[in-house]
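Take a look at this single chain in structure tokens; it is the form predicted alone.
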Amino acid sequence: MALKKIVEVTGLTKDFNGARAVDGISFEMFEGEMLGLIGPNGAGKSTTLQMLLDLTTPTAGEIRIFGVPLKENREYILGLANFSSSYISLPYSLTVWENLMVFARLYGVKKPKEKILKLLEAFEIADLKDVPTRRLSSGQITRVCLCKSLLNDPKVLFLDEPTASLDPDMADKTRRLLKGFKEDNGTSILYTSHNMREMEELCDRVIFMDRGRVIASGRPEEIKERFHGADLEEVFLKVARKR
């Protein structure tokens, strides 16, 4: 049986003031797959994610999610998707609970109180539910954002360096939680990180970007073999130091 395509990107391009950030990339992500997006700073990863979330309009190319064009089906697609990043902020005047309740209502989550409490406990921040967001550390905010990203049991999840602000213990627990969520729900996850060990551990396939282009894609073992690297970190260093 052929794998179901969840995300299809064709010829995706983005220019900013004459500079090309993403240069005609194409790739697919399948149902239940965790797909890694890796590359040096400035490779175009974040811009690609922003286009997939319809936060930035492509200069050229097409994005199809769940088999339909993103541009014409934005509300439907984003209702079934979610996103988290270590670099986004939440309204500082609201408590953790209030922030999550706002998003739960936006997504039409059934039994939102139960869902929120379950996620807060999973990420070990239930004791912070009544704390204003402005008082949280960067790692605590990251965990709140991860809770937000799982509220609606998304069918496709976009994660931008979700463990960057976490200590090693919480990062390990988060990886286990995300793997379990993917396996239990069949969710497709696009994952960016500069932690190459993390990418090898989590990802079914990886896409390697550099200077806005896809320079390699495949299973981690295939990427290591192609670049003659013992691990993805060695491959990353080879590419970055040839720039």
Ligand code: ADP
Second form
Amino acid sequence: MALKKIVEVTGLTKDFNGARAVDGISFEMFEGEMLGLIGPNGAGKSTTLQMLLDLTTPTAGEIRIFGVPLKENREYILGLANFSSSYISLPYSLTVWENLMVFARLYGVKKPKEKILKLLEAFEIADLKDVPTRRLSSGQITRVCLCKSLLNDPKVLFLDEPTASLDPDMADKTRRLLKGFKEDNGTSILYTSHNMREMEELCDRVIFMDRGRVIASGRPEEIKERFHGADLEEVFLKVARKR
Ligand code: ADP
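Given the form predicted alone, state the structure of the form predicted together with adenosine-5'-diphosphate.
Now the full complex is given, and it begins with the chain already shown.
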């Protein structure tokens, strides 16, 4: 049986003041897939994610999610999607619990208290629930954002460097939690990280971007074979140093 396409991107382009940040990329993400987006700084990964979340308007190209165009179906699609990024700034005076309650209401979560508590426990921050967000460390804020990103049991999830500020133990636990969540819910996850070992371990397929273009995509083994690298890290260094 053919896999269901959850995200379809065609000819996606973004110019900022005449400079092309994303240059006509096309790719697909299938149901239940963990798809990694990798590439050097400035490759266009964050801009791509922002367009997928409709936070930035594309200069050209089309994004279809759940089979329909994002542009005309924003509310429907974004209600079934979620994201986490280190750029999210949560209202600092609200406690962790208050912040998550606001999002739970926005997403219309049923039994929000139970859901929030379950997520806080999964990310081991239940003891911080009454702490104002401004007192949290960056790793703790990341974990609150990850709780937020799972509140509505999203069918599609966009994660921008979700483990970047986590210690190795918490990063490992987070990878396991996300893997488990994906398996239990059939969620498609688009994931960016500069940790190549993590990408190799987690992702079913990766998309390698450089200078706004997709230069390779496939299973990690296929990419390694194609670029004659022992691991994704070696492939990354080869590509980045040839620039
Ligand atoms: P990555 O996430 O892969 O590091 P980005 O998508 O952040 O790459 O950036 C791609 C290119 O677009 C870079 O050259 C960056 O300077 C440029 N860029 C990103 N956002 C903006 C913006 N808001 N205004 C102008 N240029 C931008």
